[in-house]
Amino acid sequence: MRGLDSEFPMPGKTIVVGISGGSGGVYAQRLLGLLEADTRVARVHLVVSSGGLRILRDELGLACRDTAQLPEALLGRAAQKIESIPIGNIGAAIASGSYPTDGMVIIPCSMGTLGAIASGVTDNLMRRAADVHLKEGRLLLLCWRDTPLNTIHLENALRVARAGAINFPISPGYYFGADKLDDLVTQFCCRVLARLGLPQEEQFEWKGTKG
C-alpha cells in the first residue's frame, strides 16, 4: 500500500513492527501474517534494516531489492494493511510522537539494535520509532534471540527496561503439547499480540493441572 505514511491512522489500530539482524525471521512473517488478518487491526507499519533483510534472505528465502515488495513477499499476498517503510525516512510519520500509535515490536531484536536503543541512539527510522514509543509512554516490545548474554547485553536489556520497554525475548513454550515447530512459532506470536492487546483465538490459555 503507498501513500498511508503521509495520513493518520484509520479507526483500529495502528502497530509498528521492526525487523532487525538477530536470527528469527519466521517470527517476523507469522507476526504479520496475524496481523493482517486480525480485523482489529488498521494498519501496520514496517521497517527492515538492512541486517532483516538478510535474514530474511538466509532464512525464508526472501529477496526483496525495492522494500516496497516486502509485505506480499513476507505474506505470499497482497497485503492490505501492512506499509513497508525505508529504514532512512526520518521523517515518516512514526518518527514524530505527534502521530498516534497503539505499540511497537521489533522482532526479532539484534543486540545491536537493542544496545542503540539502550543508548538513545536514533540514526535510522527503526530506533527512532522506538524512541518515540519510550518517550511517549507507548508500548514497546524487543524480542531478542540471542544467548548467552554478556554483561553489556543484560545492562542494555536493563536499561530499556526502566525506560518502559518490555524484554520479550523469543522463548517458545512447550507446556501446550505442540508437535511440530510451526505451532511453537505461531503461540509466541500469539504472546506477543496478547501483550499488545490483541489477544488470539489461536493462543493457548494454561489453565492449570489438578493434583
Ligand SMILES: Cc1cc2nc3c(=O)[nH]c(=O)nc-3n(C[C@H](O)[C@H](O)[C@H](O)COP(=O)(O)O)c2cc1C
Given for the second form:
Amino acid sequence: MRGLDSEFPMPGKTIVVGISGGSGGVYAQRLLGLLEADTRVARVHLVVSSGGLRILRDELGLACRDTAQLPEALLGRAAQKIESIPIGNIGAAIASGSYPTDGMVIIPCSMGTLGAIASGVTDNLMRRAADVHLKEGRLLLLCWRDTPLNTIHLENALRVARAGAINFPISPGYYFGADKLDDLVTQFCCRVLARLGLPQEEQFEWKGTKG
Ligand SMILES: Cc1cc2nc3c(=O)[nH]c(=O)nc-3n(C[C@H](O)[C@H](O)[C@H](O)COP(=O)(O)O)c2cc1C
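Structure of the form predicted in complex with the ligand, please, following the form predicted on its own?
Whole complex next, starting from this chain.
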C-alpha cells in the first residue's frame, strides 16, 4: 500500500496541530484559520489537552464540551479540513509513524507538554504524535510560552532541539510596524507556516534599512 501511496500521493498537505495549556489561544485560532483557508492544505488533525480547552475558554470565551465542535467554534464557521480528535484516542492515525503527515505544530505549547516531549512521555495523543514526528524525522514546531524560564524549561528546550524539534517560542517581532495585536498574531503564525513549507502572501518580509 505504501508503494501505491508514493506513486499516487494524496494531493495537499496533512498537518497536525496540538493546543496545550500555555497562554495564547488566539495564536492557535489564527493558525487554524490560515490552514483552513490554504488551498495547499488537505487536512488538519487537531488535538487539544484539557489545559488547552481551559485556555480557550478563559482567553477566547469558547466553551466546548464536545471536542468535535471545537473547529467550528474556533473558526466561527463550519470547518472543511479540520478534524478534532479526542486526546485520549491513542489509537488514532496520527499515533502511528505509518500514517504520513507533513509536520506538526503545538501552539501554544505549555512547559508541561514541552517537558513530557523532552522526556519521551507519550501518555496522550498529542504527546504520542509529537514523539512520532521526532522518531520519523518530521517537522515538529513547539510554540511554547512562559516567562521567566527556569533551568528545567531551558534543558527541556535543548533536549527537544537535539531530538530534532524546532523551538518556536511565542515571541512575535516588532520590527514590521504592527500597530495592533492582531497583526502581531498573524505575522507570528505566518512565520510558523513558512517553517512548515506554507509561506503566506501576507507575511511581512524585511527589506533592510539603510545603515
Ligand atoms: C489562564 C492560564 C494560563 C496559563 N498559562 C500558561 C503558560 O503561558 N505557560 C505554561 O507553561 N503553562 C500555563 N498554564 C498552566 C498549564 O495550563 C498547566 O500547567 C497544564 O496542566 C498544562 O497541561 P497540558 O500541557 O497538558 O495542557 C496556564 C494555565 C492557566 C489556567
